[in-house]
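The chain below stands alone and is given in structure tokens; this is the form predicted alone.
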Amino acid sequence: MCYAIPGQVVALDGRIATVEYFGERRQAYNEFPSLKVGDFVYAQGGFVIKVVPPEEAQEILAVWKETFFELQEVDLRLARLEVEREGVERRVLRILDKALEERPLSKKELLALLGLQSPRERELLYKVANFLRRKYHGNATCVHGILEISNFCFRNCAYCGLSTHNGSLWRYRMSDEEVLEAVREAVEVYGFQALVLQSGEDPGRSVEELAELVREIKRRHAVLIFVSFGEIGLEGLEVLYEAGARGILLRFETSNAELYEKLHPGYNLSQRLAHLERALELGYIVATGGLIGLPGQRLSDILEDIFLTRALSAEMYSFGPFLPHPATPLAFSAPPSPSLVLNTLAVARLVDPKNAKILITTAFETLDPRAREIGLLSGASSLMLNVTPLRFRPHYALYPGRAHEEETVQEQIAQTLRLLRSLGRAPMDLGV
């Protein structure tokens, strides 16, 4: 198993297990009636989704146990504060001091780190960040699947490559078969723990086929699973929750009411507020986030998207650059720099260090090759891998070039796996 370590429950208190990982504890919600202490469990997002045999989970730990000390100090090293600090202005110095004694920062000093142009500053930003991750999150580093089963959409934003601006797109739904042994391969093959299932606002699917969907998953397979089927309808939301899906991926994309509405012209920003909400409401695991880059977009707007994402209470921050789709009305504008994506991961970092899972995105990794392991060193804490067949993974396209389009799963863990290891990172979720 890649992707999640087995722990052991130490204590239950009603539906709360503490769950030890090497000496380190972890609170999860418990939906099994029969769990007990002593158990071995998986834990993701927060949530028990398994109960492990003890002869599995100790053999696992085995194999674990040495390397995973191994990279918890390789970690420490590369999260170290050992940076030069000539050249960066005294008011940086001061701010970023400021971060590290966890005093609250002011929209002004925040504002002042997400403009950082300076090489050497933003490096000093970054490490500041990253040190702040390891505090909190020690060397785990969520490792998620995403499955897109369908590409149609009837929306019209004005800037994705499957919105009703792209006529040319071949139109694909995966059938209810080939989803079940997608995420069959992804579960016991793979080793996945926790899957987001994806697509675009997509008619032909009722959402009691989907929660039909969801649970016939469930039936077969031990494993977290998210939806992000964008703006569901509230009660939606509680279909799906009630079928057993217990995590939501939905952006915002921006908090700028105005600027919402020329992205999506015919829908405004409370709909989709009103959904991220409630689904926190019913319980779900809340991730979501903003677009970096947007026309018209201020540095105001993109911090302001950092204290909308806070005050939902989400857990996984996803924050991602603007990447146009050649066939819509926003074709010709800029994408935003490598440097102030990083920028907006590690002032999230800074703003909600001890809770937040902050996700690099797949469109970053367009934007940059090297995304993941800067980003990684940022601050973030978080990679999702698409588990999509190859065969309908191209036509999923949001913008292009896509990361990863051509690449097989294996070929994606292992990449995924050698870059963990060498920043000292264990693929892992050791909940809240």
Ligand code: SAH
Second form
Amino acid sequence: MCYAIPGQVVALDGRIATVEYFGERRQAYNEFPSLKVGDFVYAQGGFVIKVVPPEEAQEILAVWKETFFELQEVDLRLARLEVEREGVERRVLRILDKALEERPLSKKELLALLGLQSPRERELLYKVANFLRRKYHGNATCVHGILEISNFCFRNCAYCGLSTHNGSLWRYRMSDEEVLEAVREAVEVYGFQALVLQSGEDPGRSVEELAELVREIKRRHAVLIFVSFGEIGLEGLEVLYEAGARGILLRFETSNAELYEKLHPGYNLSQRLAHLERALELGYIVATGGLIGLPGQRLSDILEDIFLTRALSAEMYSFGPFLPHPATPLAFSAPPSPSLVLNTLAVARLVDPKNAKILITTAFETLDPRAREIGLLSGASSLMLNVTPLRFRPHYALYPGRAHEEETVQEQIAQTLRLLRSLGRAPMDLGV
Ligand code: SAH
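Since the structure above is the form predicted alone, I would like to see how the form predicted in complex with the named molecule looks, so please show that one next.
First the chain shown before, then all remaining chains and molecules of the complex.
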């Protein structure tokens, strides 16, 4: 099983490799000194991660070739802009026309889109977002794996089921051997090329121990590792980068500093942003974003969250709905509507049409079982599958009833491939 299509290096300029597959070109950062033009590679998230023997690459390409152009056709058909303009306010039409011409939209205009309620108008917004997604990203969809290595956490985030508020949660910490085995299976059996390692802020495993784990994974496998361990300190970021991590998933949660402090008593937004800025400086690929629908959050806060994500040069936008957890102070706050989540993904696409990989989060899938399908048709382009061993997965209880809690990795892969095929998308991530 393969989640990436190998590409051929057609040009090398210093450390930037231009990689081509089926006539599409992407650029990726190369760290292999011996790489040369003509080699076949896998690239993930903008990094060349593996050189593939030509016979193997050609075999995979031959299999893909049959379906690749078929998929493109389906995607093109679904992304066509034949839309019913009737019943859509003139003002909304004007804003969306401007978006299609890629003229910058004002805050006021973007806010109007974010707040759209009428189904007709929302449908038009989603179509425009989907059109722009296809224009810049083709049918490439990145599918990463996430492994939740520990649910211990000493933080007090008001929304989170792993926080200290939840005294009744059974806590687990996967041993190094268990992590290595889960990574081996994800990479060797299922073909994942990029994995996120995530946990609460767990004092039981030091940064040095985390770094050793990342080093060991990199010794054994050619896989892009994202770290998602929360605020591990600016030096910690450096230690993990040196160990071989190249991506970080760290949401700033909300760009509203006041709201941030309310939800995280004793902590502040600038400390979190300092991590993201340092990660960028170090060369990490950054995935970040915020929670949608937090109590006390305004629409304009969500728009600022999108702007902040862009300002942080995020390669991946990770925005998901807040879902109330009964053991937290926000137990009785209502989650947002699925339409607000979709509006957010679509507006993020309009704000950053060329660069953004926009993730459909598990929280969105938990809120609405059709999240993947409707999200991928509204500007999103990225998914994560949960590769945490089934015996631990229910205990990573950020919020109740998490989607895919009981599905094996095989089942998730089969479902994902079926869905991507029906939408004309190819599961790949060949650089930027
Ligand atoms: N310790 C890591 C991982 C935190 S859990 C870190 O700080 O980055 C991963 C994400 O789950 C969080 O960033 C948060 O946005 C999300 N999350 C936590 N509780 C949630 C809830 N109740 N509803 C929706 N998302 C939640």
